[in-house]
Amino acid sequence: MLSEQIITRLTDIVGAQRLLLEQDDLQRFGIDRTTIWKANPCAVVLPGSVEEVQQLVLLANEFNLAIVPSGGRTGLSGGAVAKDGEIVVAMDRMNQVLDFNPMDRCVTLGAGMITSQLQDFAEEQGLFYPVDFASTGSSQIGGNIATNAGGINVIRYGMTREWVMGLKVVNGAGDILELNRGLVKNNTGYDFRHLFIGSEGTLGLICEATIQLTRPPADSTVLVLGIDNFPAILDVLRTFSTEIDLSAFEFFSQAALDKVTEHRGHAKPFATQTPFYALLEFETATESVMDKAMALFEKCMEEGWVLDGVLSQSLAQAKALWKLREDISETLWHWQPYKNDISVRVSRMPDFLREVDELVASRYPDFELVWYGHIGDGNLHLNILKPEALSNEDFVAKCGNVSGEIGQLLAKYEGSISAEHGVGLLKKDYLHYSRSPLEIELMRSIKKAFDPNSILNPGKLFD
């Protein structure tokens, strides 16, 4: 419960209409898409400027109040959960385009802009913002940057990090920092911009970002292939990627396809059922590219890697095929999945996936696994579906044990416990499987430098 003095000070900063204290608002802003923790913030504030954010951070330092930054609240690791009486600083109002330069192909915008709105703005300028994933219609750019979001185009365009040319942030001490200022070349010592990208709100609040845009892609074709076994997926990837510039190479299991077609009403790509499916996308600016793709498809069929396939013949069909992959995550929420967002080197994926399957089958035979992911960049999404008879508490406890054992496998394969969703609350107990004790200690030192009183997103990433 906040004192009247603090409520008055918060009201002075953001205005009475921008200070939310009602229970419904606290619940709505205090949680992300994880279902493990209950929201319990003491207040929600919606600043409208960098200066207001600075005043909020200075006030939090003065009264030793914790702050949880909030974007679109679409996170899957508990990074935006306020469960211990924190003040939620929601960036929803800071959503305007502040500057655009067509020569530089750079746009500066508020961190609260919805990702799809940036994509639409780029399209209006005849340009393209390539970072794309299932929650673009509700996630915010600041949250994307704070978690270094990936998505379906990473194989060609890279992660969010590749497109951030500058940041304006308020660090934990209340200082306003302007980082890199949109420069392409700037070799003047440490690039603090990259520290804030992926920092999950533990170093500062991202208020504004300067984003690089690029030319739109040419017309694309989508190819969905039914594949006999997981190692064959890599044979297909190698075969196509050596001859064609792929913009996406995704995969999903038969279990994932069954769930999507049953609950979303999508048509199956073809009659043949196969253990795995690969979705490839590539630009078809010339007929020679299409001819080459068909020749590679035939080669994969002859080798026995591919059992069936379908090639999009129109934009509508391409979108329909993409829906088979894009709608998996939303569909699986019906089963309250325990999600593992993990990565290993592409060459090690078959052995790693086999060991995970064997582990879960032997130790947790009642758990159904659903695999999908961004195979072109080594990112696997392992979803464990809750058995109907198991309580949520028991399910989460058992899945915690699974995650620990998967963490040990990740350490063996030199992989990561978080490929693109961040660490947050969900994965901090497993951070040591991907980071050495020295690295974690150095991370704590960096946080101390930018957030000396540890008021920003406490308990996230590490304790």
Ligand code: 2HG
Contents of the next structure:
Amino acid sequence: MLSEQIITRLTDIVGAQRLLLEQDDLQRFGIDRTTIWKANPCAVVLPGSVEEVQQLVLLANEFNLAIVPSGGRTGLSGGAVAKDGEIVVAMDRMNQVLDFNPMDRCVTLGAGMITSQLQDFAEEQGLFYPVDFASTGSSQIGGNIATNAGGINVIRYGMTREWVMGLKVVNGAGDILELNRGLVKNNTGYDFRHLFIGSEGTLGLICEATIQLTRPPADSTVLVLGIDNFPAILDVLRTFSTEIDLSAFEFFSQAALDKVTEHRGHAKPFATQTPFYALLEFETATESVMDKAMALFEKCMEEGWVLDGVLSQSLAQAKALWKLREDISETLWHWQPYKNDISVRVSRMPDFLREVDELVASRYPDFELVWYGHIGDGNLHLNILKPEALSNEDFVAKCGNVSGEIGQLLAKYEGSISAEHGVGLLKKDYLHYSRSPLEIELMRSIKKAFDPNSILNPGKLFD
Ligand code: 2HG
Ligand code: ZN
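The form predicted alone done, now the form predicted together with (2R)-2-hydroxypentanedioic acid (2HG):
After this comes the whole thing, all chains and molecules, with the earlier chain placed first.
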């Protein structure tokens, strides 16, 4: 419960309309897409300017209040969960385009802008913002930056980090920092911009961002291939990527395809059933690319890697094929999945996946695994489905054990316990499998430098 004094101070900063204290609002703003924790913030505030954000942070320091920065709350690791009476600072109102320069192809915007609005803005300017994923309709740019969001085009365009040219942030001490100011070249020591990207709201609140836009791609074609076994997916990846610039190389298992076709009513790509499917996308500006793709497809069939395939003949068909991959995450909510978002080097994926399959089959035989992900980036989304007989608590506890065992395997394979979703609350107990004790200690020192009283997103990333 907040004291009258703090309520008055919060109202002075954002105005009574922008201070939300009703249970409905607390529940809505206090949670992300995870289902493990319960929302329990003490208040939600909606600042309208960088100065208001600064005032809020100064107030939090004065009264030792914790702040949870909040974007579109589409996260899958609990990074935006407010479960311990924190104040949620939601950036929704700071969503305007503030500046655009066609020469620099840079746009400066409020961190609360929805990702798809940035994509639309770019298109209106004849340009392109290439970071793309299923939740672009509700995620916000600030959240994308705070988690260094990845998505389906990383193989070609990289993660969010690649597109951030500048940031205006309020750190945990309440200072306003302008980082990099849109410069392409700026070798003046430590680049704090990159520290804030992926910091999950633990160092500062991202208020404004300057984003690089690029030339739009030419029309592209989607190819879905039915693949005989997991190692063969990598043969296909190598074969295609040495000859063609791929903009996506995704994969999913037969189990994922079955669930998405049954529950969404999507048509199967072809009649043949195969253990795995790969989805490739590439620009087809010239006939020769298409000829090359057909020749590579035939080679993969001759080698026995690929058993069947379909090539999109229209934009509508390309979109329909993408749905088979993009709708998997949403479909799986039906089975209360426990999510793992892990990566190893692409070359190590077959051995790693085999070891995880063997581990789960021998130690957790009642668990169904659904594999899919961004295989071109070495990123696997392993979803474990809850067996009906198991209670929620027992399932989460058992999955925690699985994560520990997968963590050990990841340490052996020198992989990451979080490829693109972030650490948040869900993965912090496993951070040490990917980062050394010294690295984690250095992270703590960095947090102290930017957030000396630990008021920003405490308990996220590490304790
Ligand atoms: C995707 O690639 C998303 O579809 C979500 O990153 C993955 O829900 C998941 O496990
Ligand atoms: Zn993903």
